[in-house]
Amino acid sequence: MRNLSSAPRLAVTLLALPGLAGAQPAGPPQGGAPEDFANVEIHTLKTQGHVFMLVGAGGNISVQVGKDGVLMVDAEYPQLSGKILAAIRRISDGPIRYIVNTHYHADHTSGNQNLRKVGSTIAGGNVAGDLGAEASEGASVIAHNNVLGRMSGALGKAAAMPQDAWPTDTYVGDEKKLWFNDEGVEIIHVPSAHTDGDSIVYFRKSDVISTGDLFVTTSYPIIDVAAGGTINGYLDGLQKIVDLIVPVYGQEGGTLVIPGHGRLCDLGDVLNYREMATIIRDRVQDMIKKGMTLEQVKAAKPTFDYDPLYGTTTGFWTTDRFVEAVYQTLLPNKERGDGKK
């Protein structure tokens, strides 16, 4: 794969910006927040077309810019909103019109409230410049309807976020489409994968895909079983990403992929990750068919040859937790008792 580590990066410092209060998220973020946000830098990488990648703490942010303004995918933590906005202003001085959330976890969504407040939505039209369109206060926050359910507490035991951070524009079904900055933007739902509300965002003209945590390079697949995630749904999501990609030379170049966590990727990276997840799924499935318990499966180490790349015994998503999630979501319905596939 191409070496992207040498691409220029832009570090920005915290600006004292009005309306960017560092509100704390309700409940712990999925990935574990850094202890000192003051030391976090936001790095900016131009991918291709209209799309940039911002890397800080929490989930990666995709930013599409142009004459209509700014569209963001995910928003990281509220304590970083000033730095994120400063990074965006190095790219564009246009208004933030849309924030798309790929799922509900706090490391991708808890910055919604701050960044939405400094944006504006175009009412009565799809983009800025539409005849008769007027700007209203606050950017539009778009997500699958299950994201609103998780963040509001309608799905689950309690509200995960304050109301000002909730999506303002939800969709149900397979997808939502926008025309923004002279390109089609497809927001595609993948059910029962990382969670039950995952979206892939495909910038068609720029040829860039923002995956959220349906694809990461820093760990084994993160499967939130309590929020409807499953290993087979996760593999379906990886296959959907593969289906959208058009490579240049075999697997090299072409469509670029911004993962939920980790470095900029292309087809070969996604294929390798899909192969790893499929092999481990098949191993665990075979062990279940042989009647092995979860502890026996763990002892058999179905991930052993991939542990040097993705395994860990520390942090919120350990190898054991991954194996547990795979095992639980492959059990027959009658053994799991939750009715999920």
Contents of the next structure:
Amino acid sequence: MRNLSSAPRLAVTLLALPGLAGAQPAGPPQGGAPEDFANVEIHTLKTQGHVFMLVGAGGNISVQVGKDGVLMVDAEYPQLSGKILAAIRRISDGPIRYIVNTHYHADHTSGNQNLRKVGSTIAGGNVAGDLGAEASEGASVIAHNNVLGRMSGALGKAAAMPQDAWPTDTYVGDEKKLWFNDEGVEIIHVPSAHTDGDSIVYFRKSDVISTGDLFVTTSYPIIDVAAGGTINGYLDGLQKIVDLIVPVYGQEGGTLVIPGHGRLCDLGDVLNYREMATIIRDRVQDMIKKGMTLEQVKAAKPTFDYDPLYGTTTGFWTTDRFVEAVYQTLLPNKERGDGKK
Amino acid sequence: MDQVRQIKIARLPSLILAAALSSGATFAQVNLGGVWQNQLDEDFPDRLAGPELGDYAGLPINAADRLRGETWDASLLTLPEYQCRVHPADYASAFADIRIWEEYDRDTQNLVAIHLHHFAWGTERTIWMDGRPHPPEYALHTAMGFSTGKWEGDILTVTTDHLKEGWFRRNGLARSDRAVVTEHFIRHENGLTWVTVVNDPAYLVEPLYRSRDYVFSVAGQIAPYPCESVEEIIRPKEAIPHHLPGTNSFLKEYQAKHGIPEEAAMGGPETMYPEYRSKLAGAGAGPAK
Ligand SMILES: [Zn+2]
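Switching from the form predicted alone: structure of the form predicted in complex with its partner chain?
First the chain shown before, then all remaining chains and molecules of the complex.
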């Protein structure tokens, strides 16, 4: 119920920031913006506990709601902020307090700038006294420190994203913990996986994990090699997700998993995906051991049996690009020459 | 108010008469409720003993699925997370007894759902009969999937989607999570035939048809099916047992043991049809037993 007065500001914000569709950097393996945002609908799916899944264009958004307000995981594109806010308002009229970014890609973060502004940071006492209204202006945007590095252009070669979209609250190390809406929220860093700044978000009481692009159901594992992603780090991330899950029986129920792209999942889906990614990693590893070149590896089709599920020759993450990323990040250090493990 | 009540009371006898006339005769649906005993005569080795490695004969799989099978290692099932993996809805008919019960709306006596409990892994399915739509694609997929049914004469026809990845045969031939399954439940007195038709755009070239038979059991009971995972083999947590392509030495055993030509053992749509035998014989490829 608090802070409803901030909602009308969104319209102004959207008007003031038109034409950001083309603002995403060209290089990273991230979802391309849809051609026509007008046709995108935001669908809401209740998962369990306090957590909803919003499906639109770009990365899935997780929304945790309750008496403290709204915590979002990722924010899609700025052109969709109005529709996303409308979807959130159908499940909560509380203030947006936190936006957690799972990584830096624009299809997950470029909506930060609008949605952050309609929210507010929890502040009071001396802080609010010293800073006045600014102390609580805008929601906190939490991410691993490397997300700030990538979005600001301090890390890597990608162009900086608009400053309004940058994280306001970063962490280093293994994880950051929050208590929000009567449950523990663990923001867990997975190194060198999809990128070098990945976080998964675990809602402990709701028993829902939001994975970002460390797990997707729509393509092969997306590995942003230029931003520090590796296949082995990606597999470690999948293992981390598996370790957090407790199923009801067999491989089903219990902990639910919201992937970066695709449908709501549980343990069985993550296991199948981990199986596929491990098997392909092992095949490429074996081919590298035999001295095969990248072209020879591609010609040997190490993904052949999974191509009906995840393979594609079009779009931003083709089968070839995936095989290249696996090959490149499995090559011994000296051959790759980037100093990573 | 009194007038309304009078009208209702006045209409009652004719309603009772109508109901009496219609009972037991003309509805195009049959009662499926009860415990049904699984008959294992059909495809016995595949079902109880379990299929042999490298036997894909008679299955309309594509080349990608064949590679899934060839690189599959049965040791996968020793991983704790895989030990209690349930048989998916489209494979559950292979095995054991089932209980079917019907759920009616108390006021209207309309059939809302048909439920099915399977002895193996204690799985339960709901077949919605109330015309509800299937969930959106982004909803959870499960081993049992989402099922809706309708009566076609006295045959119950069921459509199931939202399935998790499963298998066509328990020797590594994967069935994808995109499959849509059509089932027909056909009751003949105390017999029940359960026909399953799997359409899988990822791994099948043609639909896979299977039929299974059950006999009504007046005193049948279904036992519980507890399953608890244990550490069977100590290995690194991340290890996934599988064979690298071309290295699975067990694939030929089935062909040698039964005198089945490799081409036939490897399956594919052609191997489903009776004419395939004569084609093999004509090519001098040796007898298909
Ligand atoms: Zn991404």
